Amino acid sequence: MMTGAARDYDLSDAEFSRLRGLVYKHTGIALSDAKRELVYGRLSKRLRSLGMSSFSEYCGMLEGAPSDELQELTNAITTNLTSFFREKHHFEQLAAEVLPPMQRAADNRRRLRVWSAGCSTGEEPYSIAITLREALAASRDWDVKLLATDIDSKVVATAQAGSYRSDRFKGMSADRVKRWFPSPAGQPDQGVASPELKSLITFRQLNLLNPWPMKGPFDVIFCRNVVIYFDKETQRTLFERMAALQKPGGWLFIGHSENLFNVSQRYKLEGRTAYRRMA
């Protein structure tokens, strides 16, 4: 029984342990005892929203029939901490030391296919996408598509939207918002992506634990800030399932504080946090 402030709904050792079980067959996040406060803090605002009376009887109904509140369940559980450009250094190694050995190959196909895997509420696709368009601009030519996927529909919503507060725009320049974030007429403090940004980014709301629709092969896969909340095993099969969708050659970049050991033998350490895939 959980102790502490009043609360509206109680959360049995049973209960939770249901929950943490639902959660990782469904998403392949592992639940620590640490985020019981978190799951208790935003599933309770489903069980009033429903109208039920316990956490006993919201496990019954994700249990039974499928229905749609296991994408609710999703929304509710996973963490969306996302900002424009961030980790730059990814940023900056794609413009310098990815693209422009593609520009220089012989074969010159000018083809780029990009995966962000975990785009959240869109500011990492968004801030490839500038990274390309501006890498590439006496490239006019290229075939440049870039794949956007999250688990959580809402946020993929937001990010298909591509409307900002002019706040998250927070450490990019002045001339950077204005070129590729307008503001509409009579809204100075929001910014909307341009056609140009949008043009080359497909949005899609994907469970990584789920079959992939796409067949690749990418040249740059983005999953970054995604494995820490999967078991090594359930890491092991993601990037083994990355590693089939791309040659070797491809670039893989993920979160600051997650590596491959242990995990993967398919790539190499090429950068922070950056790999190549191995032959």
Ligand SMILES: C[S@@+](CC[C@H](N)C(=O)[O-])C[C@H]1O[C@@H](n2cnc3c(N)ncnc32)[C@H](O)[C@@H]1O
Contents of the next structure:
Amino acid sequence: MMTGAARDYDLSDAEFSRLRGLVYKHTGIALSDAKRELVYGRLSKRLRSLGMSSFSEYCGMLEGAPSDELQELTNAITTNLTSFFREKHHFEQLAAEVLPPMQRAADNRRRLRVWSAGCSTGEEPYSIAITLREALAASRDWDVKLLATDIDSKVVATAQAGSYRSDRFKGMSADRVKRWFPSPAGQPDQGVASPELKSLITFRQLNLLNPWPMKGPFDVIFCRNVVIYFDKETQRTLFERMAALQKPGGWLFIGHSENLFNVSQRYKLEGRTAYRRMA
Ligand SMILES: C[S@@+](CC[C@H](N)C(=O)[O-])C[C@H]1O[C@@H](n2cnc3c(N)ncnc32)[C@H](O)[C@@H]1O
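Having looked at the form predicted alone, could you now put up the form predicted together with this ligand?
Starting with the chain above, the whole complex follows.
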């Protein structure tokens, strides 16, 4: 049972366990006991707005006929922390090691496909798009497409809008911000992704556990700070499916506290949390 000050609801062990099961089944996110307070805090708001009297009633609704509430549950539970050029070594590696050999290749296809899987509010795919636009500045004729997906419908909408308060641009030089996120007239504290940047990216809501509509191949996949919430079995299945969407040599970037040890033998380490698909 929960302890502490009086609360609007009780969250019993049995109810927490039911919620945990639902979240795991629908998102792959394995909630630890340490997340109990967070779950209470985020979901009690949902109960209040639905006019419900207990977590049991809420679980009953989620376990019943399919409803939009599953998406609300997902949006409430996901952790969306992100920033522009987070783990910047990946963007440096993309510009210095991934693109030049492709540009030099005799069979240069001038085609690049990138997937930001678990893109949150968009800072990651926009950082990739900036890196690509700057590194390929002299290669305007390249066919570049970036797919950015997340399970959380709210963050995908934010990413698609591409409008950020200026304090979000901490990881970027003033020149970059000015070039890629100009401020709308009369809104100096806001920056909106330039049409050139936006035109590279397709944003979609996608649960990584569900079937994927895309066929690949992807030259580069960013799946960073997403699988940290998944158990090993879910991670194994996920990277097996990603490997199937890449050709040998394709790149995969994962988060700073993640690794593929005991998870996938389809990729070889090529730097800090950077991998390439093996033959
Ligand atoms: C911590 S953010 C990481 C954002 C970005 N990749 C980065 O590294 O800055 C993790 C994201 O993974 C998403 N996510 C969690 N489970 C997912 C799933 N089953 N399918 C797709 N996205 C998922 C969350 O909604 C969240 O936006």
